[in-house]
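The chain below stands alone and is given as structure tokens, in the form predicted on its own.
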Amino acid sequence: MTTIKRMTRREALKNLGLLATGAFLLGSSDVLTSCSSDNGKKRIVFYFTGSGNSLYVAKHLSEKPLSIPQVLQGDQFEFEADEIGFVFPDYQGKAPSIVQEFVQKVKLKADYMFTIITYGMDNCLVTELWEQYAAQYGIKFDYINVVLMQDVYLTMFDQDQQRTLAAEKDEEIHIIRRVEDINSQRKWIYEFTPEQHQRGEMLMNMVSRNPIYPITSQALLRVDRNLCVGCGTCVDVCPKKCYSFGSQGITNTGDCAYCLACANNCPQKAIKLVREANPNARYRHPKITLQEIVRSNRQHG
């Protein structure tokens, strides 16, 4: 009589990580080489994502947008097209550090340059500060706009509560309008009202007095070894190679991108922030898969 060995939950979750890795390897050949054309124009879209929000927007603009962490692994930093764009999340009024690093390295040539920035609670002068930052490196944008989506800042927001509010934000309508603007090559930079500017300056002053990043992974995050099954998802989704397998299992160290992809995508919720609103609530955009996050950020293999 044949005995069937049952797979434990821990073994199943570990295999989940292996499946994500396999999916990445099967589809990774076009990560750095693809761009899409719209209305006969060659368009390149660069993006950075941790929760999937910015990737979801980028996919509206290009069939195969290019992951900034993946481009940074290569040796091609000169790009030319009719249209070149960026999509990334607002990090306390600034572009994520990995996007800033990318801008410092690349040389871009296009007749039309655009950016879409995703945000949750407040866009905090981000369009103005991004325009100024990019200009330092010779990049001039024709169009910069924002899209309001679920706020995934785990330190402050309970994702279960945020999920109930997400439907009220009409993100799909806002995305479509931004896409229409870009397809028509509209020239426009999001402008703040005097009241918004005053609020933004207040928030930025608060941020400058209490900066959160740059920060190290070990200062921000910890691995709950009672929950961790060693599936390796955190290793695969981290764009800064902060996670690795060691004698003690999964360990984390090094400069953190603050994308929280590790915490939001861990199937066991074993990655915890030092301080957070609800350690049992996590988020990934409902139309973005774990495999897509792995393909976007994986830095090994």
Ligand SMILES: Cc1cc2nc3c(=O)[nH]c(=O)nc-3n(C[C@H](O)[C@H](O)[C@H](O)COP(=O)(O)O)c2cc1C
Contents of the next structure:
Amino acid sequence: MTTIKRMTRREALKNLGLLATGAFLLGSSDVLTSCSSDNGKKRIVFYFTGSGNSLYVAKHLSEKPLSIPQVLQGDQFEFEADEIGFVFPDYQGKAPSIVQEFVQKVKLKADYMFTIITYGMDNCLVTELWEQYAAQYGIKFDYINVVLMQDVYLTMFDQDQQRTLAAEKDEEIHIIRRVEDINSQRKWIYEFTPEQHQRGEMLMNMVSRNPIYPITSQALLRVDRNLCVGCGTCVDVCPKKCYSFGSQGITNTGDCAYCLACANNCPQKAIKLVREANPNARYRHPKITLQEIVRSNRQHG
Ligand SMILES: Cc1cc2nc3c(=O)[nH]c(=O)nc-3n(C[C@H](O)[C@H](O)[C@H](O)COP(=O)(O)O)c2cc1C
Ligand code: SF4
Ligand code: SF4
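Could I have the structure of this protein in the form predicted together with this ligand, to go alongside the form predicted on its own above?
So here's everything in the complex, that chain up top.
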């Protein structure tokens, strides 16, 4: 039987490089610093990530992409630049709830608007549905495309198996092509063939019978207190403030974004989904650090 070594909170934080947690967090003014791009234009990139894929793409487009959960904590919702873009994961053909919430609040002004959506298996009709969703709030895109990456939907996919498939996805080449498109302000919206469209509609009908939202953290996830060492990583990576320390140890409650940042980043694999493919297999993009996920999603102090 595999045994997981119990660690003290201090040891766990040290292993994670998080002892001086506050030191690596951006100041709030940095969070809203706008960015410039390789093509000399003023470009702002907004992103949301649970396990790092979308942040990895966003970093190719801007030195300082802006985390949507961080912007939502502030009071600035009007942005103007030459180019404004979004990068986020596909959740069952739609944008994550946090991205939807952001689009409802924000006012954007730019000559060129783009989106890259990361996905893992089948992008259903995500580009089309996103274009329609954003249009309701007055946002019109010049360019929408997708990048195929590791599928982090733990509910259905074993991350150890997915890791072996990831090399075949050529993500680096696809990212570079999308960046070249955007740097040259290419106008293009990802199109589906009639067959893909028919299949996408069928899939969307299936998922609409069992939608991911609304969902609460306690309905999705359980903390195994025998494994938990109280390191607080789950508190730090949750963009919806679902985790807190109580007399019984760590508890999770409240409206959940289904981003799986908590389960994927718990060093003890103590956070299990109520239903999942492999509770011992977890994922964070290999070129994204835990500190970067914390910086993206942290909701306190
Ligand atoms: C709740 C949820 C739903 C997902 N639904 C889909 C889907 O319908 N199709 C797909 O190809 N990938 C799906 N994925 C996989 C993610 O879109 C993909 O792994 C993405 O790159 C993760 O980005 P992130 O690391 O920035 O969070 C889903 C992931 C999650 C967590
Ligand atoms: S459940 Fe939270 S506090 Fe406990 S070990 Fe995992 S990340 Fe740390
Ligand atoms: S509880 Fe976990 S899955 Fe839900 S929003 Fe928080 S980090 Fe994401």
